[in-house]
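One chain comes next, on its own, written as structure tokens: the form predicted alone.
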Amino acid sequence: MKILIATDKPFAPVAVSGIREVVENAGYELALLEGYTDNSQLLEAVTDVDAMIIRSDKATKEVIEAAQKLKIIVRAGAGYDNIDLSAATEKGVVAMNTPGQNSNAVAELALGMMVYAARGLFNGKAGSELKGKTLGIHAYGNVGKLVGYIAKGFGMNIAAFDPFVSAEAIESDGVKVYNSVEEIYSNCEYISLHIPANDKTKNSINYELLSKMPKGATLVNTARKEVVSEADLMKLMNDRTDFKYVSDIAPNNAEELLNTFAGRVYFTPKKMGAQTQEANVNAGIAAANQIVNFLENGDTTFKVN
């Protein structure tokens, strides 16, 4: 059987070596498509593969249909909105992610961006400290939990809102629980955003919600750009000269925001949350092991469709 790594943003070489070891020790062939520049290259590469590992690459219906032998596709990372799940299900292809493998890398970046925002984007002027400030974690999953853990080391007060995690589980980490999204935004100077992008969450971070945040508030987004309403963000930034927005995902109107609100907004050049050597290795090898376990044992533990 043939397993393809298809990555326009390649894994670190050490990660590829680890994936190769897992795949070849299982008796399978490994193929590489790295740094490709056109979708036609991906369509050609998938024609004879049994399994795929991708990162932020788009596994569209066209790609899935072109992969005639495809049995499983694994997104090396937590989010999987880059996979057309309906097309995969229709074709009998199992789709998986690798939850938790990139979590520490994303959490560290979130705290790094908080420090950057608090210090005025390192403009040489007096900024503020994180100690004593209240951090609200919107979605207390793998990443959110680690953000809270690290932020405690800064001396921050930690709160969370997540209707899918029990209050007991959150409180056991020494984290205050808020029972509504409006409540947590109203009471936290910093919000770290970790919600997925779906029909319910897209554009849900809107003017009404953000305007509830206290004076001097900062929103940190290491989730997805689609969850923040760009029009509402622009309006809020105009109305609230004290508000800051830093994100690992540049919005479509990034240039306008940067030009209009210099010093109050920052976007990483590319999505950097999982861009550490350790996360590369963890997620890549996890993806390879999940594929082997599925092909040999039918293990669908991390199936998302």
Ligand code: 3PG
Second form
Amino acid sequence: MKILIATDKPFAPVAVSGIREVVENAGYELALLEGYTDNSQLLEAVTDVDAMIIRSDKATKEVIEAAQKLKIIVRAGAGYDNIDLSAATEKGVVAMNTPGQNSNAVAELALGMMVYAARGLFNGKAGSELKGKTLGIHAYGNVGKLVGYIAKGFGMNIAAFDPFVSAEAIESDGVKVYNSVEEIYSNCEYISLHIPANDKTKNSINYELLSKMPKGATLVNTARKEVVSEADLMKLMNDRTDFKYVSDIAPNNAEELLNTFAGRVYFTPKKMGAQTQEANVNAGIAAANQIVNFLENGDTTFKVN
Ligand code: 3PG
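Got the form predicted alone; any chance of the form predicted in complex with 3-phosphoglyceric acid too?
Time for the whole complex; same chain goes first.
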């Protein structure tokens, strides 16, 4: 069996060694395609592999069809919007993610970005503190929960909105529950996004919603760029000179936003939420173990298609 790691944004070397150990202990061969610059390299690398581990790399229909022997593809991470699930299902390929494995890294970055925004993007002028401010966590999954946990240490008041998590579960963490998305945006000075990108959520963070946020509001996005309407964000920031947007995923209109609203917007140079050694090791090795368990025992825990 041949397992391919295909990562445009490479894992830390320690994670690759860990994956190699799992793969070779199972008697399989490991192939590595890192930092590739063209999709043709990916198409060539997948031709003879039985399984593959990816990050945000795009597993399109074309890639899945080029991988003639592919049985399983694991997204070492949470969001699997980069996998064409129907193409995978059609070809009988199991798709999985590794939920929770890189969450702490993303949560820490979300708090870091909040501090950065509160301190005027480190401009040295008098900024503000997170203590006593209200943080709304939009989607209380693995990352959202950790963001709440860490933010409590800053003395923030934490609230969450997540129709897929029971109110009891959220409240038992000492987090206030809002029952509508409008309510949480209306009541929170900071909103941290942790929703996946899908047909329902794309462009759902729109003008109407953002304009409900209190004066001096900050939107923090460590989720996906597609969930925020770019045109609406532009309009909102024009209308609201108090509004800040910090994101780990630069939108398509990043340059225009940066030029027009300097000091109120910030984008990391490359998506780096999950880019820690720890997260790479956790997610990468979990992916390798999931592949071995599937190929050896037919274990489909974490299957998403
Ligand atoms: C995820 O969905 O797990 C995160 O967005 C991390 O993505 P990355 O592996 O491309 O850094």
